[in-house]
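A single chain comes next, written as structure tokens; it is the form predicted on its own.
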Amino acid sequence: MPSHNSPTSQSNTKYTIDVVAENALLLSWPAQISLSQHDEILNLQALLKQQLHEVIVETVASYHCLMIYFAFQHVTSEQLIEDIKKLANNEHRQLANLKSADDCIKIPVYYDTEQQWDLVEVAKHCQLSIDEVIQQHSSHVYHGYALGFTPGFCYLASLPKSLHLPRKSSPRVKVPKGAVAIAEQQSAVYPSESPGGWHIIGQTPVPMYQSNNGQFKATINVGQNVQFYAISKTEYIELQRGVNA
């Protein structure tokens, strides 16, 4: 990536822009987990889509970074930046055109020590009952801020502060399908089966993915707000059966 003291690099106060590529542009913010930040990304994503759909391809958001593949046939590298820092600028007056109602996708989640999975270790490093950790993973609500990995996988933050916990030392070879688990201040549930760091703390039985006729659809999709909810093992049963059919 070139630095941000070449000519290929621009910057305001907030983030820079990056000429990445002869059709891509890398824009960056602060190195950090913020919603404000994320939202303000999320809100020039959609400018950008809305104001510039003619010669913009594709725009990949992430925690503090927004990707922008264009069409450099029809525009240069300089004329886009232009175009992105004018709108950029307005943005605070278009956020009311473009914000919807929140929406939170509920998560059901079986909390399972059966398995030997990680939820006892969890709570004995967090100085926390089983049942505490439980309420406090599930109470919250968090937010979508990068998807990854493999696919269907989004990464949710912030967990409180009394679940942070470093990823695992060892990772696991083979991490089961509909693990929800936890790393640092981040939750997630595992699409697949897959290797995988994080602590597995449950199991949900809901797909994070469906794909129909080479059409690919998330279940959780950036900017999307998250809330895991508590259920019993006959429930988690009766759920995955009902997938399965």
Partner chain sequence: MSKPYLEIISCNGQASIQDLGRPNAQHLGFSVSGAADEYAFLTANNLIAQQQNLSHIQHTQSACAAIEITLGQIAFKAHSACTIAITGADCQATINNVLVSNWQSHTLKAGDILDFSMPKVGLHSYLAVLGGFTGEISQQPWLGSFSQTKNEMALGFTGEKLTVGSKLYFNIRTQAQTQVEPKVASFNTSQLRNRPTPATQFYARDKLTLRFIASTIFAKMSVAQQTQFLATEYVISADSNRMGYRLNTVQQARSTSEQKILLEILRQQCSLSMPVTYGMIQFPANEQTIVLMKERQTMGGYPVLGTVMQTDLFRLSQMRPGEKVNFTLISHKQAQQQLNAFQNKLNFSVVY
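Show the other one: the form predicted in complex with its partner chain, since we just had the form predicted on its own.
Chain only, nothing else included.
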């Protein structure tokens, strides 16, 4: 279980590199939700994908981790760790050309009590009115930290403290497509019907992915900013009709 502490002279953050499988390295930063730390992770990810594409098969980023899948048949883990450190610590390294995070994706939400999801219960547990829950959830700008769980599911953080709740003690068997949900410090939209343990507070008519010509494009990508805004039932139905047209 070799843990390689990275030198920190050129960088303020500290991460470790561990060989977690025959074909996978895990880079771990402190377990926290932090915008600057996440920017650094995405920067390093872009740099490694660009510079080491011959041996790196896939990379997956999250709040505080970067998983790197590599062709172990072509490079030893030791060599790859060396290469990663060298690239990461190069003072003159070009900041990878990341998509500007300035643009903010706006997601319309019908915050709904009729369908008897969890909005009423969330308000009760957080000791807020329903309008306050809606106001708090939609007034905040979220950041996409990780894609996963199901295709197109983007983990968004951080939820205002007043809305923090643990996951439901027993997960729902079916959460509908488009459900806008919260859990702990996070919010997300379910891209397709699936089981789920988060609290559903509304629904969006906006699809969470598009696919054509064999390509898959998530609506919200890691590193992007997101804001929700409330719409009425009529607007929801109209928008949904537009999506399905």
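Bear in mind the structure is a predicted one, so any value in this text is a computation, not a measurement. Residue numbers count along the first chain shown, from 1. In this text, rigid core is short for the largest set of C-alphas that superpose within 1.5 Å between two forms.
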Core fit, then I68 C-alpha moves 2 Å or more between these two forms: yes
Residue shift check between these two forms, rigid core fit, Q51 Cα at least 2 Å: yes
C-alpha of I237 off by 2 Å or more between these two forms on rigid core: no
